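Given next, in structure tokens, is a single chain: the form predicted on its own.
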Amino acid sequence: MIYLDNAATTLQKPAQVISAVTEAMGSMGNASRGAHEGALEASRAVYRARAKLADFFGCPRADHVVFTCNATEALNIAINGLVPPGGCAVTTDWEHNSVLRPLYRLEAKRGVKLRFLPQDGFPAHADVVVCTHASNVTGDVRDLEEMGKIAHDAGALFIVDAAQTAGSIPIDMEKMGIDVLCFTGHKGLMGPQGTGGVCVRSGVEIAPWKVGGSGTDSFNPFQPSPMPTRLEAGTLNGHGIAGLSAAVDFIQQTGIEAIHAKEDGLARRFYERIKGIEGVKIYGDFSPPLRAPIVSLNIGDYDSASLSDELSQRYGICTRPGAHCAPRMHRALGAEGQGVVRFSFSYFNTEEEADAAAHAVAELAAE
């Protein structure tokens, strides 16, 4: 099997991630739910992970790293907690449904004014600007520093969806002017599924999206206000967080620049071998030096699901077809009916796998 569906989830994980999860399963109690050694070990492990992620993303305070199940939950927390009734939110056509659906619901239920760049123009004032760092369809990357300046000039908070870039492309919240960073652990960060988080700049007050058990201040009828408890109701995925912590260690030890260079090199190697094949249409801009390691394509009018199935059944190549939960991007690309087949690379792929995928595309295009 050649696994090229890493934009959905990384299948190959660093060995130390697997070991960390296994060890945590045998030692961890419930973080912040007791003073016995199992609970204390869980609390210590969770805090270590917060501190590592704060340093990794340029978030000034470890207690402002909030753990979630994934980027979807992180984005729901940020969007629902920061956009007031009747407010204004600005976003783009690149977005995943994890951004679009919360915004559409706020538009319908809270009377929020929703604008899309560039066609709607930028309002004089907005409450939030929310955008993805990289398209999960094309791999194109946005200039976050520029977007952050635009947002702040309009008096808006800047929310970033880093699902496709966290762990692969360097992110510095302070340098890039990011107020709220939402990430998932199971893609570029190479951690377990069921992990993710929200990094919040000091001074940004997000209203709790969910409330419940916190392990502290139990007689308070409302969710305690201090971070991170404010946004972390319920038992955390301590075992997954232990694995995510080990994944950050692996990335730091290997070097995020080295990881990105290898992933980008594999994606561009594949692209260079297929770009001249008759009948193959490739989506995205490959001229900038910075991209997510994604190559999406179609062959003629071949249905993307059928093409992906052929790649799997005949060649053992795993890809992702369809709309990728990004409907506005597909409409903009003119691929709404057909979808696209997405090849996405990780640090653990090889040049031989990239070449085999290119060979398979060439054979299918020739049929």
Second form
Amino acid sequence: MIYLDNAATTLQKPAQVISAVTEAMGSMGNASRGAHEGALEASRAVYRARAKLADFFGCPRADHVVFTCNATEALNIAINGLVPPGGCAVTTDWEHNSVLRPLYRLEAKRGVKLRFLPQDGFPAHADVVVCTHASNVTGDVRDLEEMGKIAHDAGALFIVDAAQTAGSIPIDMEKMGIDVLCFTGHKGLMGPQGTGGVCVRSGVEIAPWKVGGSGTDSFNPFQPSPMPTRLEAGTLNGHGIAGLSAAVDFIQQTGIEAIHAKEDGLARRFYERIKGIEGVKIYGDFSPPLRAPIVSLNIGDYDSASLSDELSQRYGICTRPGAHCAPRMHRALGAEGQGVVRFSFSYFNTEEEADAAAHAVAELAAE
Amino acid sequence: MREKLPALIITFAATTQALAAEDFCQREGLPGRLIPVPREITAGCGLAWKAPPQEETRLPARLTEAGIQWSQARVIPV
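With the form predicted on its own done, generate the form predicted together with its partner chain in the same format.
Full assembly next; the chain just shown is listed first.
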């Protein structure tokens, strides 16, 4: 099998991630639920993970790293907790449904005004600007520093969806002017599924989206206000967080620049080998130096689902067809009916795999 | 049950602060350990730092210097 669906989830994980999860499952109690050794072991592991992620993303405080089960939950916490009824939210056509659906619901249920850039223009005032760091369809990357400046000039908080870039492209919340960073642990960070989080700049107060057990302050009828408990109701995925912590160690030891260089090199190698093939249409802009390691394409008007199935059945190549939960992006690309086939690379892919994928595309395009 | 003896108990608003205190004290060689918050004290977080009573002045000051927020520091029998 040649696994090129890393934008959905990285299948190959560093060995120490698997070891960390296995060890955690044999040693950890419930974090923040008591002071016996099992609970403390879990609490310490979670705390270490917060500190590492705060350092990794340029978040000034470890207790402002909130764990979630994925980027979707992180984005729901940020969007629902920061956009007031009747408020204004600005976003773009690049977004995943994890951004769009919370916003559409706020528009329908709370009278929130939505503005899409660039076509709607920027309003004089907005409550939040929320955008993805990189398109999960094309791999094109946003200039976050520029977008953050636009947001702050309008008095808006800047929320970033880093689902496609966390672990693959360096992110510095302070330098980029990010107020709230939402990430997933199982893609570029190479951690377990069921992990993710929200990093919140000091001074930004997000109203709790979910409330419930906190392990502390039990007679308080409301969710305790101190971070991160404020935004973390219910038992955390301690085992997964232990794995995520080991994944961050792996990335720090390897170097995120080295990881990005390898992933980007593989994606561009594949792109260079297919760009001249007759009938192959490639989406996205490959001229900027900074891209997520994604190459999406179609062959003629062939259904993307059928093409992806051919790649799987005949060549053992795993890709993702369809709309990729990004309806506005697909409409903008004119691919709403056909969908596109997405090839996405990870640090553990090889040049031989990229070449085999290019060879398969060439053969299928010639048929 | 064992006899209760005076100890310094430091409480915190959130578990992360209690764990930051443990991490700091272990790195700095300061005495104590995490315990469940005794009933005599109300605290937001269920964990407290228990240390010898003679640390009543030095330990809270060191935590403050390190930027670790704590809620109460009291010597009580535990």
